[in-house]
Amino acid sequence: MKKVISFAMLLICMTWGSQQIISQNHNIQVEVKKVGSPIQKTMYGIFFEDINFGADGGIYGELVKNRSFEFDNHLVGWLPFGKVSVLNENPCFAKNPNYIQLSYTKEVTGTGIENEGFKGIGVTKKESYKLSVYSRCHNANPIELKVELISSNNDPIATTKIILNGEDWKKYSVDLSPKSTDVHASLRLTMITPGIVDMDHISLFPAKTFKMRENGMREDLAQALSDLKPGIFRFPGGCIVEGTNLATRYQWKNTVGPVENRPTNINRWNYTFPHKKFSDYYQSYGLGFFEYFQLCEDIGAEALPVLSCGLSCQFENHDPKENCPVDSLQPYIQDALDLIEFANGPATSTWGKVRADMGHPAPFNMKFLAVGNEQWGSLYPERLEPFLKAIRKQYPTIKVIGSAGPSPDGKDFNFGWSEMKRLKTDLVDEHYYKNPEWFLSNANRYDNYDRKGPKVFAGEYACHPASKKNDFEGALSEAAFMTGFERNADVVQMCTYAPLFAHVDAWQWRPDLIWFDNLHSVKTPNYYVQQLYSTHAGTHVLTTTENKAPLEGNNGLYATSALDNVKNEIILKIANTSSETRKVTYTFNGLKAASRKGSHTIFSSENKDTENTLEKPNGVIPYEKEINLTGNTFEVELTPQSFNLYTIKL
C-alpha cells in the first residue's frame, strides 16, 4: 500500500540500516521552463537473441525438443523404444523431410518414443496442453496411440489416446490436463495396436499463450516484456544473425510461412563456449519474423530487425571464403528489400501476401532496419554501402542502423564511427559489457558527441560485476550510467540491455535480464532499473545541474530530469552510488509555487551482491511512496546505494 508524506521544504529520510549523513548539501537546479531535447519513444527497449535457450525452451511456447527430427542427430531429445526408424521418403514437409516410423508387432517392450523437452517439460496442474502430430498409417486398420505426460518420478500425470488411420498425411490433435505440477515432466507416445505408422512435427503447446496466440509465446515471459513498456524491440540477435559461416547465418525467409515447413538451423551458441557446450541447441524457427513482428505489436514496441551483411562472424571464422564478395551481395540486399515489403507492403505484393496469408493483412509499419551486427574493419562498410544505396532508393523513410563494432573505444571503434558518418547511417549501434567502475566513470560518455552526426543506439550493454551475476551493484551502476542516456537524448535515441533471457539449467552467458526455469521466472535488479526508466521516460529533457554542471558522479550522485507532456508531470531520477546518505535540495526554476502531488520510488540494498532468484524473487525490488509538495523547492536525503525516482504533478 502506498503511504502519503506531506512536506514543504520537508526532509525525506529513508533509513535502511546504519547510515552516516554527511554535512554537505547538494543544490540541484532543474530548469522547468527551458524544455530541452525530445526523448524518443524508442529510447528504452529490448534486445532479443536466442542465447541461453531464450527462444526454443524459453519464450517460444513449444514444449517438445526436435519436434521434426531435423537435428543433425535426428533423435536428439527423443528416447525411442521398440522398432523406431528415421526416414525421409515421401515426406509430409519438403523443408523438414525427416519423420519417424514406428512398427509394432506385440513386442514385450512395446514401441514408442519419449521426449525430454528442454531440460524437462514444465506442466501445471489442471492446465490444458494441446498435442498435435502429423501421421499416416501403412495398414488398413486404425492405430491406437497412447499419449502420456510422465512426471519426473516416472508416473503418468495425464493420459489420453489418438486413433490414427489412413494412408495420407493428416494432422491430429488432442488435449491433456495433468493432475499435478511438474517442472521436469516428459511426453510419451506408445503404440497400443499392431501396425506401422509414420509421424512428424510432434508438438505440445500450453493452451494459454500470451494474448492466446496460436504458435504463441510463453505467457509469463512475454508478460514480463510487456511490463517493461518497451519502445523498441531488436531481433533476432546478435551473433546468430551472422552465423559461424554463411550457411548457418539467420535467414528470415526460412522463418515465415507454415510453421511445420520452416527448416531447422543449428544455433551458433551450440558450440561457441567450450565450457558450456549444448549439442542440443538448435533453432526450429517456430519463433520467426512474423511472430517477432506480432510480438512487437502485442507489447507496443517498434520492430528493429537485424539482417546479415554478408559477413560471417569475425570472432569465430577467419576464412575469407566464408564472406560474401561485395560484387555478389545482391541476394543479401534483395532479402533486405523483401523484408521491408513483407513488413510494410500491401497484401497484394509478393511478400505482403505471405504476411497476409499468415493472418496479418495490415502492414506492420516497420520503421527501422539494422544491417550487420558487431562487424569491424574495412570489410563491413564496403558491404554496408550497397545496402544503404538500395534501401534509400526504394524505401527512403526506413532508418538504417550501422555498427561501430564490439568495443566502446579503440582503433576499430573510431574507424567504424568515421565510416558510419561517411555513409550517413541514421544510427550507430554501440556495444559494451564492462565492470561497474567503467559504467560509473563513463556516465558523461555522450556529453561531447557530435550533435550533427548519426544518432546512437546502445544496442547491447550490461554491467558485469566481478561475480558476473545479476546483483544490485551492477543494476545501480547501470542506473547511474543511464542518466547520461537521458541527459543526451538529442544523441542517444535507443538503448537495449543484453542479453534478455537465461534458462537456469541451460545458460552460457551471464548476467541476463530475466532468468527462468520451465515454469517460473524472476526479474533481476537490472530488470527493475530498465523498467523504472522505460515507464518513466518522459517526453523532453529538463536541464539539471549543480554549480551549472551535470551531476556525473559528484560525491557519488548521478542525476537527470525530464518533463512528461502526456502525463503532465516532472520526473526526477537520481542515483546515490556512495555508501553514505546524501542531502539534496532541488530547486525548480520557472515552476510556480503550489501544492502538488507526486511519488517517490526508491530502489536500494545494503548489500551490493544482493540478487533476485527463483527461490527468493523479491531480494531487492523498488518501493514506492506517495508525496505532497508545497512550493518549488524540496529537500531529500538519499539512502546509500540507492536509485531514486520522483514524479511531481504539474
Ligand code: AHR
Given for the second form:
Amino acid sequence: MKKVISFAMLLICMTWGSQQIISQNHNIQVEVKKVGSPIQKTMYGIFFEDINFGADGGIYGELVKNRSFEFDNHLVGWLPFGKVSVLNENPCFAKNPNYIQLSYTKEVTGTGIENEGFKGIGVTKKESYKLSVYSRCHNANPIELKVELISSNNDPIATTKIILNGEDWKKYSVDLSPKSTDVHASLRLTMITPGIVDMDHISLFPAKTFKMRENGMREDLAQALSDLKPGIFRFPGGCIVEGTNLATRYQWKNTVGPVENRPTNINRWNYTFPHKKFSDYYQSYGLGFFEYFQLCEDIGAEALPVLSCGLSCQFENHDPKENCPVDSLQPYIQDALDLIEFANGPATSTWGKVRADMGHPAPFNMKFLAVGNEQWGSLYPERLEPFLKAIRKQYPTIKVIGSAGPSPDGKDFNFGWSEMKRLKTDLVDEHYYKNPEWFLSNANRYDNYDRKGPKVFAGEYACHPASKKNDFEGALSEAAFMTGFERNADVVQMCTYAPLFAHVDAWQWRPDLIWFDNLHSVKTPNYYVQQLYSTHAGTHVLTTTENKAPLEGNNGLYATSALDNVKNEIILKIANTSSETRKVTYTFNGLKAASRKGSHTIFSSENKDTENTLEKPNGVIPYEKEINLTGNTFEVELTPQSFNLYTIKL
Ligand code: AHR
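Right, the form predicted alone is done; let's see the coordinates for the form predicted together with alpha-L-arabinofuranose.
After this comes the whole thing, all chains and molecules, with the earlier chain placed first.
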C-alpha cells in the first residue's frame, strides 16, 4: 500500500501570459531498484571554439592585440606616432619575424605606439599587470621608454618606465597598477630618450590568472567553465579546425613551444559573414594545445582535441585542390599520431619532450580524439579510414570520434552515420542548431537509436529562438530536450552546447553560453541549464514513465531520473513547458517508505524572453530550497514554464 508523503513546496506563481490553471494529475513511476545504464562521467561537457573572440580577447589572458606584428596588416590594433616602421631583418623570433623600429631623432620627436587591446583593454583598480617586451637598441646609450595605461578618457592611469640597452634582443618586464578601473583602456609606449630601438612581442598580462598559470587564462571566464564541472572539453573548434583552405587550417604543432615563436594564423571568423567582418580577428596561438590540455586538467575535464582530416571547410571551399588527396594524407595522419605522443608519451619521446619542456613532464592521459569537424559526403570517410587504421594500430585505446556532418537528419547525415558504423568509430559527433519547436518535438530522438553501433557525441547543439538570443525559452527547450540525453545514456555519452563564449563587442554568432566584456561576464539561462545537468548528472539512469512510456512532452512535461550511487541520492529532472501548473505524483517503486531529506531547484521565468545581461545578470537564475518527504510517493506542483530538479537522499 502506498503511503502518502507530506511535502511542503513553495509554489512560485508565474505564467507566460495566460492564467495559472492546475490541470489533471500526472502519475510518474520511477524504478528505483532496477538500476539502468551507467551515465558516463564525460556526459556533460564544454565545447571551446575560437569564435566570437573566445580565445584572443576572451579567455586567454593576453591584453595586447597583434603583439607580434604578424597580422596581414602588421599594425592592426596599434596606433603609431612619430617614426615607426615594421621590419623583419634579423628578427628575434624566426616564426614571427616582423617587429617594429621606433626612431626618435632631431627631426622626429615624440615617437611611440599605442595598443587598443581587444575592443579596449580591461584593467581593474590596484590590480597588477605585467608588461613585457623584447627589444634591442641601435645606439650606445640606454633608451628610456615610458609605459602607460591610458583610460578611455585619455588620462594616464598607470605610468612606469623601462630602460632599454644593448644591441642584442633581450626581454624586459615591468609591473603596472592602475589607479582606476577601465573596461576600455589602452597601452602606450613612448620613447623618452633619442635613439633607435626595435621591439617585438609586446605583451600585457594580468598578474592574476586562473590558478596563477604563466601565460594563463582570464580568471572569471575560466572559473565559469570550472563551475560547470565539465566531464569533457572539446577544442579548438569548430570551423577553424578545417580552415577556409588547407593553409589556414588549425595545425596544433604551431601552437606549442615558446609563445613568442608560435606563428600567427588568421581566424576564419574574421571574414565568414559578409555583414559581420572582423579584420582584426586572428589566432596568436598563445592559447595553444598545451594550454588547452592544462586547462582541462585544471577544471577536471577529459580533453577532446579535434584535428583536420585533410578537408578544407566544406561550406566555404569547393576547390578540389583545397582538399588533401587521400594518398597524400600521411603528414596529417602523422600530426594525429604525434599529438597522442605529445599528450601521452613519456618525457623522453620526441613530442613528450616538447610537453615536458613546457613544464608538464607527466602525461596528460588523453583518451579521445576527433578527426574532422563538420564533414559530409564520401570525401570524408575515405580520408577518415587511413587515420583510423593508423591510430588503431599504434594507440588502440584512444577513442576516435567521427562526424555526422552539420545537420541532424537528411541524406548526408544518414550516409555519414552508415559510414561511421562501417568504420566503427567509437563515437559520432552530431550537430544541431534548431528552433524551440524542434527541440521540444525531438526529446525522443535517441529512444530508437541502434544500441550496437557507435555511441553519440552531441558535439554542437543550441536552441535558436526567433530572437536568436539567449532567452529563457531556448534554455527551457534545451532542458526539456536534454531529458532525452539522460534517458538514453547508454547511447549518448557526451554532449556539449555551442558556441561557448561571445565578446559583447565582437561576436559573430549567437546564442552563446557565456557573454563577456573586457572585465565582466554573464551566465546565460542556457548556462544554468547546462550547469544543473552537469552538477546533477547522477551515475545511472532510473526508468521513469507515465502509463509505461517515457515523458516526452505529455501535456508539456519532459522527465528523467537518475541514481547517484556516490552521493547516495535520486535525482529527478522534470520540465514543464506548458503555461499551466502541472500536478505530478511520483511513485518510487522499490524504495522503502521513510523520512527523507532533499532539495528542489526551480528554474523559471514569467517571461519567455528573459535574458541575463551584463547589466542585469540575474534576469533568470535557479533557486534551491530544502525539502523533506516521507513514504515512497511524492506530490509536486510544477510552475508553468519551469525546469525542476529534485534530489532525494536515500
Ligand atoms: O559553433 C559555430 C559553428 O557551427 C562551428 O564552427 C561549426 O562546427 C558549426 O557549423
